[in-house]
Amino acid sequence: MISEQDVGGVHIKYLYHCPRQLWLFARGFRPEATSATVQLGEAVHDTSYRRAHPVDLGSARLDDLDGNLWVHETKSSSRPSPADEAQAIHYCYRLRLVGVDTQGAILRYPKTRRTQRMPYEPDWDERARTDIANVRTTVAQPLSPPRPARTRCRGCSYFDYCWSQ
């Protein structure tokens, strides 16, 4: 069983993207290393905002925290998603747990040169706690959740596992 402290940003992202992906990831199934999509994301991350200093919170690792206490996350996708927002909210929550009163999060999308500023909102802490509980519930299931519609799986590093015969 995964503890609350063990829930990281990737867990939150996978919860929103695909509970089956989360379930497999939590059991150590990690095909991301061979995924071209993941490699592209790592390249975007490595070549964008080089002055950023990653902050390691144990199971969570955010891209940067500036002097004004804004969490910065760089995304390889071209548009914002609920998973990106939930991950940023999770990082703000984790920082607040250790006494850092973040101002919010800034999501950067270098591919489209978009930036989304998310000022901290009082209901974020409750949302983050709910997301953590949902991660723990999903991971604790004895069987993997059903796969979503095939169209949602395009580009997923778990595609071969879920859709091979």
The other form holds:
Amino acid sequence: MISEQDVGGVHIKYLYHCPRQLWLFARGFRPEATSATVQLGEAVHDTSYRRAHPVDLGSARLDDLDGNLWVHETKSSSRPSPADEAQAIHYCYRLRLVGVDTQGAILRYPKTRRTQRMPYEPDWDERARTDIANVRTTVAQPLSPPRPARTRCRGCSYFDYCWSQ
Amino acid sequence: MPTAARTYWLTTSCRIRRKDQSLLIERDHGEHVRIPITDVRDLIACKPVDVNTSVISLLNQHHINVHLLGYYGDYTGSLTAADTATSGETVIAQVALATDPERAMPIARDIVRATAFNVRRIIDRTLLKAPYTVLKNNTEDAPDAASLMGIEGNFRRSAWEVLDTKLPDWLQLHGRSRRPPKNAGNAFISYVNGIVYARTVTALRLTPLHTGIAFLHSTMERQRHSLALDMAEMFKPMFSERLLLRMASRNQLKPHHFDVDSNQAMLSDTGRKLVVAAVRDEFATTVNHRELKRPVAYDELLYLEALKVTRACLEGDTYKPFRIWW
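Okay, that is the form predicted alone; can I get the form predicted in complex with its partner chain now?
Everything in the complex follows now, all chains and molecules, and the chain you saw is the first one.
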């Protein structure tokens, strides 16, 4: 359904957050534009680290790549999550594919003014490949994955879709 | 609908200009108004409006539709933004659902029943009990969508007769007439129906569905948004008939709110402003949603309904059309 090159950062994030969200997203249903949470995230993006230069890798788009080849990723949430990590790893993998030897990733949380440094580790490429494979199998499923527990859906732009009957 | 942005109603003729990233509304009489583009969800033009290409490109960037209401207040068309939300996969699923009579007919039947349920709920439960039972029985073995609409028409006729008994003489419908409406009551209902239809189009454009592929109304006929016709059906009584009854019983509507000729009627300028304000406030009314467990505005119900149809198409859920539950 989607090729390896088409898997981007958002796919990886949704894979960790909620497979159902990923399934719907891949089918072209994208209610994010109307979500206040997403608008907030965009605003955080626009107002922090304004000297950053986004790097476009086609399907993936990372926030910044500095002179020492560290990948920078800005997050609007206040709490680090496994999805953030996986996303950064994915970007490093994608950069390595095009011949950029990244040092690692730096996750930035402007809301709490925390940063998390992740130096490159040898098993990252393998992890990135597994994630991509997982994305592709999730998307290829004919039936939508079930909803997670309602408490986990808070702030999700697909909430109205999944939970209204 | 689920955002901070809102609908803007243009009730006087004006020119829309672009001023950087905002809209500048220039009125002949009265002050100019600046509206930040991020605050706009859609525009409803009740009077003639001038726009130029720079405005249109700005509206397009932000996926904002402009709905146009005609001289008599009927819906005449929209300037729709590029169709970026529509997804191929969903549309294919929608077509499969709409073209399969086994699956589409139950949906069409449910829409007709839900509409009748809502009409009865708004107008009179006891007096419409018999026609409603008849409708329920007849829809059971209706062979196609056309006969369903015929059955609905019969029910509607008795509903309008009951409605007339609750209205003052000068507002009575004496049968529904459109294009142009023949009397004040019909003018009111046409006007509000047009607005509800326009808002439904906006709601549908936020989902990946195609607005032309419908279950009850014939698909893509005469360039109409047939799906919006289907979906507006359940909501029209909630706004048109209900507001007419309410505003009549509160004596808010006066003869000078209408321009009545021998054979046609329309809202006058003051009447249009009054009605638009009433509809706008009605759209903002909230009700507690049972599944979402939060207050939901009436116009958000249109969007939630569109999401339900999306779910029926994408995931094969059974679609239960909107019935007033409160």
